[in-house]
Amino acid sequence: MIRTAVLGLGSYVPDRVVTNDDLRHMDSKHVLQEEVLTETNDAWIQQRTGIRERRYVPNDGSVGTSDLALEASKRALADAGVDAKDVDCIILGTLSPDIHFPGTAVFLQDKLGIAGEGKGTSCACYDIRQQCSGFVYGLQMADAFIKAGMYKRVLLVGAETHSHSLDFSTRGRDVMVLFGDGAAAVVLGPQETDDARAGVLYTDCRADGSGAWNLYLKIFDIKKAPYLGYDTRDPEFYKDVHPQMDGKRVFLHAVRNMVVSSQQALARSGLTWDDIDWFVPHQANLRINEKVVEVAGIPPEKVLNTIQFYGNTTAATVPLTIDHWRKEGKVKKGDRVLATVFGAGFTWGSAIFQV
């Protein structure tokens, strides 16, 4: 039987390190002042979140999202020993995307060298907006594609470069100090075997919309005129150019619908912890991962988290963690994972899969 597998893994982040302490002295152009600009502090972040430190592209303009999605791409590339040429279809999960549209896959193509006439695939690109869920999602979409027999090499991308639109001031703490940049890309084809458990063995996707609006970004409401302009001294109105966030409602519906994922992936799958190797959360805050471990019962050993360093970068949260750990030698190729995801929409979903 036909089975979707893993054929490589690569990750990106940016150079520059922010740290805790950075972002109290960080003005909107990423430039650190001698005063402090934000009320925050490192033990305050750390406590909240468990982040000590992200990555940020420059503020020069010089890099976007397609560009961090061109070097893990590249990385898991290499790393499955397959051309770019050979791709036949590119899914990219991005809530930052180069432009409003078209969508980013269409750039990480033209980037690749496989666009234009004689150059390359002409491969399908999808863009998917399922914000912190998008690889979840992504992997659902190439496993039934690859089990159709309709792609043979599908490129799986999680890219994002918030760090151009947060609020680098106390209004907007609560979210900036979040997230980070970086992207992780997987390779995914067919594999004929008569092992039922080999590769991708399950995934589930699910959304509910009432939450919509706790975790959000209005700057591109279609109700609205088509332009951009705001006044920083309209609080109202420099909402919508920013992040909005319920982070009390975002947390109780994360921590609820992780575990029930979760545990619903091993019942469904007839596995149990036994069988898993890791357990690869998504990354949006180290105390939600903590909780969910703790009231679903997962073995602590068996936790995977790398938002210490990286932030949340959404829909690379994953790939990029296991992509991390693996190395630092600590995953293994074959390992089995239990990724469960969590994000604006609200949407969530698991994926048991072979490294």
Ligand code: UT7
The other form holds:
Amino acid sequence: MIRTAVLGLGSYVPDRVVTNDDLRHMDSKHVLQEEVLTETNDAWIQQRTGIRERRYVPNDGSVGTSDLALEASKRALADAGVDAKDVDCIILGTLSPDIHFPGTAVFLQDKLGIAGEGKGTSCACYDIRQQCSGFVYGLQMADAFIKAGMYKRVLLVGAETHSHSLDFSTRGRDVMVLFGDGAAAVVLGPQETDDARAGVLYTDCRADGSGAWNLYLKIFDIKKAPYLGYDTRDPEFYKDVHPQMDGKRVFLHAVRNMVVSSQQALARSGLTWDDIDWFVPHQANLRINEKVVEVAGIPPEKVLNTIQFYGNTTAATVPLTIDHWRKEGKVKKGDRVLATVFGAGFTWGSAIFQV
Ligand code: UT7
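What's the form predicted together with oxa(dethia)-CoA like, now that we've got the form predicted on its own?
Shown next: the complete complex, the earlier chain at its head.
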């Protein structure tokens, strides 16, 4: 039987480390200033979220989401031993696309050197917009494509540039402190095997659109003409151009759905925690993950987190966390991961797969 295998994995975060204390001194373009500009502090951020630091791209206009995606993709392709020209499908999850359209996957294709006459492969390029759930949603798509025989080398990428859309002021501190920039990618392909547990074993994706306005970034309203009709003197202007979140509601829904989704993943696939090497939850808040682990009865020694180092990189968190702990020597080739995600939409889901 044909099953989907993870052939390679790679991640990339920008060099610039931003500490919790730095966030007190950031101006609106995330340039550090001498004076304190935002009322927040390291103790609050660590206690409520577990985050110690995150990475930001330079603010000189030189790096965007497709650039982060490119670096992660090159590393994943090298890890898989796959040439970029052999990729026949790119699926890119992001909530911070380079521009409104076209999607960021085509910019990535061009930067990989596989677009255009002569050198081009004309591979399929999908952007998916499932925010923090993008990796699990993308994995389900890739798995279906590969099992159907549609594609043989799928590059699945999660990439985010959050730092340019955050509100660096006391008003925006609840959301601003959470997010970081980064990207991670996997290369997936078919594997002929009799082992029903090999490769991608389970995926399940869910959504509840009644939560859409509990976590959103509006930017424009296509119902209106002009659809970018901002009045920068309007005191509510900031709500249109920075992410808005009902943190408590999102927190509660995240815990509830991640508990149910991870428990269903095991029950439906007939596995127990003995069959799982690592639980990799989405990295939105360490307190969410600790609650999920407690309520769902997940062995704490099997849990991998990286929010301490990178904050929330939305679509990138799951592969970034796996790659981080692989580099630290914890995760090994062939280990079986249960990943559970939750994000804006609301969207959520789980996947069980071998690395
Ligand atoms: O990946 C997408 C999914 N996103 C999430 O899952 C995020 C879910 N939500 C959360 O993680 C939490 O709700 C937050 C971390 C965002 C907020 O934590 P909280 O425990 O719900 O705090 P809160 O909003 O109830 O605020 C408590 C206090 C408030 O002050 P008062 O009114 O009690 O005086 C806030 O103004 O903390 C204040 N506060 C801050 N103080 C220092 C809020 N943000 C900050 C901050 N620094 N950054």
